[in-house]
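Only one chain is shown below, in structure tokens, and it's the form predicted on its own.
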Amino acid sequence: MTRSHAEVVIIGGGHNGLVAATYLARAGHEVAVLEARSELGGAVASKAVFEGVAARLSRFSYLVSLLPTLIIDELGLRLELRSRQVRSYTPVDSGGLLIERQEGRLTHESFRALTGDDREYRAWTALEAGLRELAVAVEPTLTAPLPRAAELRDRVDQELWSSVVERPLGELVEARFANDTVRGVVLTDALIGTFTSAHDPSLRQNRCFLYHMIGNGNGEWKVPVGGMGTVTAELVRVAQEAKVSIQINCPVVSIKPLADSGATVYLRDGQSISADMILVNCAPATLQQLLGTPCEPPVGSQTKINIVLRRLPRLRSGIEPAVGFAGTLHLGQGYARLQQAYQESSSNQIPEPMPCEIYCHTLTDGSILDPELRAAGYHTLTLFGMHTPANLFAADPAGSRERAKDAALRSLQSVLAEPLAPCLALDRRGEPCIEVMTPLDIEAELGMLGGHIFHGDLDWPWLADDTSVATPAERWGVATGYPGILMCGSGAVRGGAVSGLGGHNAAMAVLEGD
């Protein structure tokens, strides 16, 4: 067995690993990134999925909110993150609820038409103002050592803090809103990527909600021009310029901590590499497996469907497709339906109708399509099916994948004024351009344990007031219990989504300890 040594080894070449590698290499560290797959970027990737159709889709992650401007500027990433003109649209019978990105007259009129008066709109704007206050307090701390809860609590309205942080989110939703559609629009941000319900006493829904609301101080989710692959391409560029050693097709099979600090990493090809510091860009449960420690794997809960269309279908409500699909199109996400779908999934049933979110990347950024397809009116759709935990697919992966696809497409068809099938693009074999990925498929493609897009339940992005911390890793939220092994991915405190925070904060912990 050939043995080698590096100052820092980063396991996993996803976006967080590349962020950490660049910061550390620029600070003078010798850094090696080991990536099991043949491609870098993990879930932050683009690919031409359908043979003969020149559309580079953001196959897994598809929007950016939590990536701080600080990281973009410090690393010198040449990225354009473009705003969508519509925040969301929720079809309801022959009408619906339209919420603009810059909320104005159309949003106000839409609330009034849906609910009959201005009470829900006033409650909505009041909640939005409170959440902006919370976001402004929390967001700047994400790239600093973890604050204490009390530091943040004192900066915001105490009732809002209690409602978001201390009590199940369902209480806030039910106390502030009466309309089922409005309640559902609020709750859905607490459920994306998290299998839970409005009144879960664990508050995992509250933590998910908070992360959806705080990105860059306003919670706006933006479209990466060129697709998610452009984010990875830029991170690879700056890492290579910093002289990071990057090895692909290099799976790690085990980690053995050393007596004082650091560890030896064993590779599938029989080689090993020891390092003073190991940064792990994978799920905490995956780390436990590599250490040979029993663990409970996380359970992903979403089905991702990528679609290419010849043209956008007409919506039954009569709203222009270029408006209805431009933001997040909510389907089957009324408050009562979300609760019911959770119960169905908990009883081992694929929810029908399936709660879904859909958006059209190409209405904001057409560059992911070949010019000929753009000129012909082609578009892409990203569909995110909720409440579909991995256990639903275990007994019959292929059959249950097909059933989940049918349930999701029926949710879409239910709001259309015409059949979806004639609008679908066809690949070279004449097959509809529809790609379906269940949590099991995501795990198989990415090595993301359980297909859980956050690598596990999200943590509050602060320290409890009575928590004691003694090491840089603990202060930055990247500790693992092993002094030379740090989390640097979505499994870190303040990890999750396309943020780079896990990588940034792990690098800062290493540099603080130098």
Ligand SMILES: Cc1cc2nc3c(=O)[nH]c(=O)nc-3n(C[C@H](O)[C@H](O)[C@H](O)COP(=O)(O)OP(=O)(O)OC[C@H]3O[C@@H](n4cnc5c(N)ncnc54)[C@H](O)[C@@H]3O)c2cc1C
Given for the second form:
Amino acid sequence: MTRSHAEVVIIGGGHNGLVAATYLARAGHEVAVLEARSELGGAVASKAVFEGVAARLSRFSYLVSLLPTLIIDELGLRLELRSRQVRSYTPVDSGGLLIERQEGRLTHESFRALTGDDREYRAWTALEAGLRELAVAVEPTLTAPLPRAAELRDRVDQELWSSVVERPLGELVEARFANDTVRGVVLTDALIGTFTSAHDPSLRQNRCFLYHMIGNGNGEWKVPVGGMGTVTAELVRVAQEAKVSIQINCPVVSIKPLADSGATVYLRDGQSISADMILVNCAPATLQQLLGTPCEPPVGSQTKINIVLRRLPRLRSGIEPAVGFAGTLHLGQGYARLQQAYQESSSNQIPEPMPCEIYCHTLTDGSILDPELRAAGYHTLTLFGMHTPANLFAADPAGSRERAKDAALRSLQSVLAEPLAPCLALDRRGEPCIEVMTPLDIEAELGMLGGHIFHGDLDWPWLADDTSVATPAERWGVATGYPGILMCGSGAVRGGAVSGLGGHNAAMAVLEGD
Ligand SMILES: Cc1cc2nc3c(=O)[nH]c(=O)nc-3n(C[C@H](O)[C@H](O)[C@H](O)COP(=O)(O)OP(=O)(O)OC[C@H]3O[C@@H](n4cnc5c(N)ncnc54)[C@H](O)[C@@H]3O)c2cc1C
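Switch from the form predicted on its own, shown above, to the form predicted in complex with this ligand and output its structure.
Okay, now the whole complex, with that chain kicking things off.
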């Protein structure tokens, strides 16, 4: 067995691992990143998925909201994050609810046409204003040591704080809105990546909702020009410039904490590396496995479907496809339907119709398509199927993947004015360009246990008023219980999503302890 030593070892070269590595290497640390897969970036990746079709899809994650400008600027990342013209569209019977990115006349008229008067629109704009206040208070704290809840509570409307932070979100939704579609549009953000219901007393839905609302102080979800792979490419560039040592195809198989601080990591090929500090980019449950203390994996519940189209299909409501597909297209996401779908999947059934979100990258950024495909009118669709927990797929992974695909495509077909099949692009073998990944597939591809897209349910991005914190790791929300081992990924407090926050905050904790 070969043994070596490094100052800092980072387990995983996901986007967070790369962020941490660059901050620490620039501060003078000797940093080694060990990545299990043959590619870096984890869930932040682009790939030409379909043979013979030159479309580089954001294969896993697809939109950016929570990556702070501070991290982009400090690392010098050359990224363009582009706004979508439409925030969301929800087809309903022969009409629909259109919400512009900058809510104006069309949004107002759409609310009125759907709901009959201005009450829902006024309730919507009031909630938006309150959430903006909360976002402006919380967002700057994300790249600083954890604030106390009281510091933030004192800065926002008390009723809003109580209904977002202290009581199940379903109460807010039902008290403020009467229309089922509007209620569903609000609730959806609480359920993306979180398997739960509106009234879950654990409030995990509230925490998920909060993260969807606070990015860069306005909650806007932006399109990375060039696709998600450009984010990783930039992070790799700055890491390499900072002289980070990066090894791919290098899975860590176990970790042994050392008595005083630091730990030894053991690799698949029998080598071991001892380090003063280990940063863990993989999920907290994976860390437990590596430490030899297995725990229940988290429950991932999203099915990701990547599609390439020869052209956008027409929508039954008559809205221009270039408008309807330009933002987040909500399908089967009425409030009652979301609740019912949760019951169905909790009883081990694939929900039908499946609640889905769809987004067309190429309406905002065509650069991920080869110019010929662009000129021919091709488009890409990302479909996120909700309430599809991993256990639905355990007994028959291939058969249930096919059933989930059919349920998701039926959801899409139900709002179209024409059959979807002729609109689908075909790969070199003549097969429709549709890639389906259940939570089990996401786990197999990325090592994300349970296929949980955030490595586990999200935490409040602050400290409870009565929690005491002593170490830099605790102050920054990256502690693991072992002094020489810190979380640096999605599983850190505030780490979830494409944000770099797990990496940034772990690096800051290390530097504070220097
Ligand atoms: C399908 C999907 C869609 C999503 N959509 C969005 C979105 O649009 N916007 C958004 O903000 N978020 C989205 N998310 C969530 C977001 O992508 C993740 O939360 C985030 O990318 C996690 O980044 P990370 O660097 O912390 O971890 P990961 O991306 O999981 O990277 C961890 C790395 O560690 C490696 N690793 C694991 N175990 C070991 C080991 N034993 N040894 C060595 N290496 C190991 C893995 O191979 C991986 O490269 C999505 C996630 C998924 C899966």
